[in-house]
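Given next, in structure tokens, is a single chain: the form predicted alone.
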Amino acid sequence: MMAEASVLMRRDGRIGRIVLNRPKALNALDLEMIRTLRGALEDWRAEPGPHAVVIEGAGGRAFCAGGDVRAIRQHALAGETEPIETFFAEEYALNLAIAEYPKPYVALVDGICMGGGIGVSVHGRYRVATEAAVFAMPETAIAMLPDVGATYFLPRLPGYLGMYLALTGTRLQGGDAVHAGLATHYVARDRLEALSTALARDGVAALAGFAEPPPPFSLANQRSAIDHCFGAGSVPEILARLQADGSDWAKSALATLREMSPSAVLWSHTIVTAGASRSLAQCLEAELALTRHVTRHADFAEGVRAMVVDKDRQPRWQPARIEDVPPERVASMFA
């Protein structure tokens, strides 16, 4: 029997239909996905009948949950440097497309929406979040750096909310996605598969008779703290800030911070930072240049090792603590 295709798509009423199709990967994107959903997208743009674009996850437990980080990791071990080029570099092209499609793009996220998930949902127009869904962008955990377009619209979130995400890896659930700015609305799960049905009735008009106020935002009493602490100019006064605060919130976050890679905290703090005077396009290739450095990075390998093949959640940093990485060393990826 051939097995059912990767990515679903049809016409359907008003819209075009996207669905990811990977729910035993939780619809990780591979490049034959990618792929099909650039190609889908050309296909929509020139024809006059569909009026929107609709994406959503098979299976119930994920949109997605970001890219095929195991294939990369394998490419990189092999050292073959060619596949994890095309893959990253086709990815961002995606993303950047999506950004400027002439129509609407409507993402439903229900469940996990991470990394790449992320990728082919917050550059759409609308981005529907149920309270099922989790965002995160979880990179310094595998010794990435938040991609996607991720160094573009993590600085433009509210304060200091993106630094505080890119580095920590913290998840908000569907409603705080919305406070926060990763979501447009918010629309109760068990609404979610009527809704998709009024967007090929009616279109995009259908979202306005869906969309109900989220939960309050569970950050809010952090904010201050957040802005204070991530504002930050370099990552060891981040680090000096949390001490100092003291609050069960800094020290969960410092904790979290020290167990992330020492060298993505560091890679990403300073790309992050310079997202914010760059255009998404700007970001995108920044991005794609500093990927070619640390997928070679032994942390990456032993990342992606801890945390989705062996599972073991207990990665050997080299080096094994913030301080101890030579800032030349992190200054020579971006030169």
Ligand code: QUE
The other form holds:
Amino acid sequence: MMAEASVLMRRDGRIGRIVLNRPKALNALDLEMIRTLRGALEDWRAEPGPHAVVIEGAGGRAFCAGGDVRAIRQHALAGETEPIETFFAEEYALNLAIAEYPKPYVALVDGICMGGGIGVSVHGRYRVATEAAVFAMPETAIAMLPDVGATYFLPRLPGYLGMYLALTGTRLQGGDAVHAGLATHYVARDRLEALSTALARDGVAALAGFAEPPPPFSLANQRSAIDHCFGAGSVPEILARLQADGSDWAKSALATLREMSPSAVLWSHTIVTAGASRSLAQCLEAELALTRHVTRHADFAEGVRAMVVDKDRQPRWQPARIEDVPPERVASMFA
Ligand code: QUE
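Can you now output the form predicted in complex with this ligand? The one shown was the form predicted alone.
Complete assembly follows, chain above in first position.
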């Protein structure tokens, strides 16, 4: 029996349709999927038929949970740098191709959309989120970095919301993702299939007939504290401001930051800050350069082990505390 394709694509009325089809892995992207996606976009770019591309996830639980970090970890442990370089270079090239795609690109996000999933949605022109959508950049939990162009789009979210999301990995529900600017339209889950059908029939004009106002932003009351604390300019100062704030929100953010890889919090802060004054292409290039260092750091293999492989959620970070990470060690990763 032939294995079912991990990416399904077909012409459907006025659109080209792509389905991420690895539901057991929550549609996480492997290299083959990245290459198939890139090929579909290239095929439909010049074809006069498809007026837009619509991408969704199979299985009902996830749009796309991320990238194939298990495989990256295996290569890292084996000291194999070339396949790691190839994976990230092709993933980031796909992210840029989506951002520059000449036709409307519509992501229907229902369920988990994290890391690499954000990379194949947020750069497109339209991102539809349902009430079941969950957006996050959780990489500090596995000692990676906010990549897939996150160092471009996070500093461009309102205030310092993007820095907060990058360092803590906070999850945003669909409505909140619209308020933050990660999503463009809020559509009820039970209307998503009808929207998908209407997109094939009417093109992206169908979006207007399905979008609803999102519920109020759940972080509205925290916005000024987020900007004050996460705009502090350095990680030690962020920690000091959260400590001084003392609210339940600040205590929770502080506790979350203390669980993440201390080194990853520091390098993520540095690269997200720098992204504010870079183009998307420059951001992706800087992210690729940093992946070379990060995937060699002991915390990366340990983080993926604890969160994805063994799932004990008890990583042993080295160093274990932000205060014990030598600043020059982080600085050398950007040299
Ligand atoms: C933090 C992350 C990721 C994660 C878990 C975290 C991540 C990622 C995956 C993931 C999910 C499902 C899979 C898979 C990987 O989990 O980036 O292979 O099937 O890709 O706590 O950053």
